[in-house]
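One chain is shown next in structure tokens, namely the form predicted alone.
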Amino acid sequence: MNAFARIETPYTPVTPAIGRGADRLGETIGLAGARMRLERNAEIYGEGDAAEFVYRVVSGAVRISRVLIDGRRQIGAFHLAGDVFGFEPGEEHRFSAEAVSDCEIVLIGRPALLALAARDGELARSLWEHATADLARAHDHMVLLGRRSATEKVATFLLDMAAREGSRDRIELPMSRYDIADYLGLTIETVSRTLTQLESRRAIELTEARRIALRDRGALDRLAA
């Protein structure tokens, strides 16, 4: 059977939705935290630093991810403009942040951020939404890297980036093939490869290296479902 012809169910992210209080939290990070500007590879933090600040991506885009035991990087998340990231249930960080291109970021002292939050219940309910959302898409991933072909992975990984550029129909993407391979947990040559099946199906179009039109929402839905 056809693939693209298992799965009636169109493909919707089930991160939870961040309501208004979110909007305060970026507000609050925005209005009282340290602007940075980052070039691309620069490291934010490293795997065992103390957690001292919060972040928010105010352009480009941020990796988080660890070197595993044998020397291969998993990466576990993207972060891009608006996202918020550094936090930590501990006083270390248990991933390294790295800018994915040239970026820059707006940081908070952690326990200026608590402080405030102590004092601001619509600020401590960003926290929570926040805290809540990142769990989840964590266990999106953990689904997406055991329980997917190569192919759905990357459907779902396309939608997924659509979803939070906020476009229907086209993709433009900040993270190279390599980048992509290492949070699918797949080789680089199988990404390059399924994309190209991909394009060869017209599900989608290869415009040019990082942007990529989505020419049958269906298609990629019943992979991703």
Contents of the next structure:
2 protein chains.
Amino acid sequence: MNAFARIETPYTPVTPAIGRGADRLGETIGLAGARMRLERNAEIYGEGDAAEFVYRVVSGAVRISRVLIDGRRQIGAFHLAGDVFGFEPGEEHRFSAEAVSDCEIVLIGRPALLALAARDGELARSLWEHATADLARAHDHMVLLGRRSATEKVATFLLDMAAREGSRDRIELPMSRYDIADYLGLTIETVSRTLTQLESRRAIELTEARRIALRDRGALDRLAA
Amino acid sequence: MNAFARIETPYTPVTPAIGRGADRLGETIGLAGARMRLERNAEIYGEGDAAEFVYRVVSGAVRISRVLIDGRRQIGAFHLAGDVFGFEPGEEHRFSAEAVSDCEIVLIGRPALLALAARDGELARSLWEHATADLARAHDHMVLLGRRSATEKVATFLLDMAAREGSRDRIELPMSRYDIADYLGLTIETVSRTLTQLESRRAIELTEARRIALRDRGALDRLAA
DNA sequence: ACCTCCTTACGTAGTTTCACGGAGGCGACC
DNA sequence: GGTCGCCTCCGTGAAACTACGTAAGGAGGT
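Which structure goes with the form predicted in complex with the DNA, now that we have seen the form predicted alone?
Time for the whole complex; same chain goes first.
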């Protein structure tokens, strides 16, 4: 961790807000974890760091990414409020995690969490469910990265963000064009061009750069199909 | 690309959970599961099928894929002998699984497996470790799909297959050029051209189409870096 | 006034698309 | 047993196209 981060008082449960049904893992981290406040672009952990904690986003957004020697970057996932991240099979983080916006997270020690899970079958199962849900999401994203055009990528991204923000027709992106591009395997220019192209097709409306209205969901759905 | 950190990232494949230490999940499926023999291209499960089982490859190879309405296909993973697959967060499979070559698998009912895990902490932990290992592998693959050139993709693929087959300098591919292309997010033509280009650079030698000798690992490592 | 982030324009490069030819396996039929 | 035809899989060339690289300028915040 770095200078942006500082540990705060223990946490009081907020909105569980994950998927359908109880989220035992999320609740456990929320109850037993320590709370932290992070500034935009603060590093939560880096590649190669020891995987000591498991984290949950309370507010804001987090990106999981890897940077290649020549600077190319791939973002593997964005995590929004309620999401749990930091799972690792080994002792080291293979990606880094950074705050996309100012945000708040809670964290719990990995050994402590696994010890709890060893005695609590429901928690163990919740751990597995979270991991497999992430895996399914990762597989979906691979299809996007490997086989979709720029337009399809952007349309899918917008629909996904809308669904995760509560499915209204107006979304508020916490991340920059850089982040979007590196998430979709594109350049910022292509993302920008594609967004204006979607706007000229009347599929969306760009109120501000990070505030987008979905004017024609049908059109977006067709592109993302 | 991005203005933030430039970290050195040498390529290291995700070490399968099998191999280092006990593989409680693999053992459990092997002992309690039913055995099945499959012909090449046989479907193990399809998209939308109920996720009733968890599987382990005994011999041969399996591909996990999704096909889009227009025929584009993305292969999310290849599973070789010893690998476990079929994890799903929900009740349905989101991808389909097919035999790449004639192969043998064992399978165990998901409810039975989860019931065992509820009483066996070590098994529950093994389930989580398998899922997170798959997740790490998926993240690595996203970098490949989103940010690597054709040459880098093919070189990385060859090194990965070599490592998984036992790291000799001679690999035997179970899959067609189609499968490789759909795994790497390329076309078969590009895969083919890239392989001949690697051969003319003396990095590999194509004995037969599916039998490849790694002549210059250093060169491949540099491409995959 | 400067910085960061975003948009737009234009030429280019890498990958795909299309088209064709070859190699090898398999069944049918002589 | 050999030959023919058919099929799948693999390789290669030329043209087309998508997304990229480069560059320049605008918008908004501090």
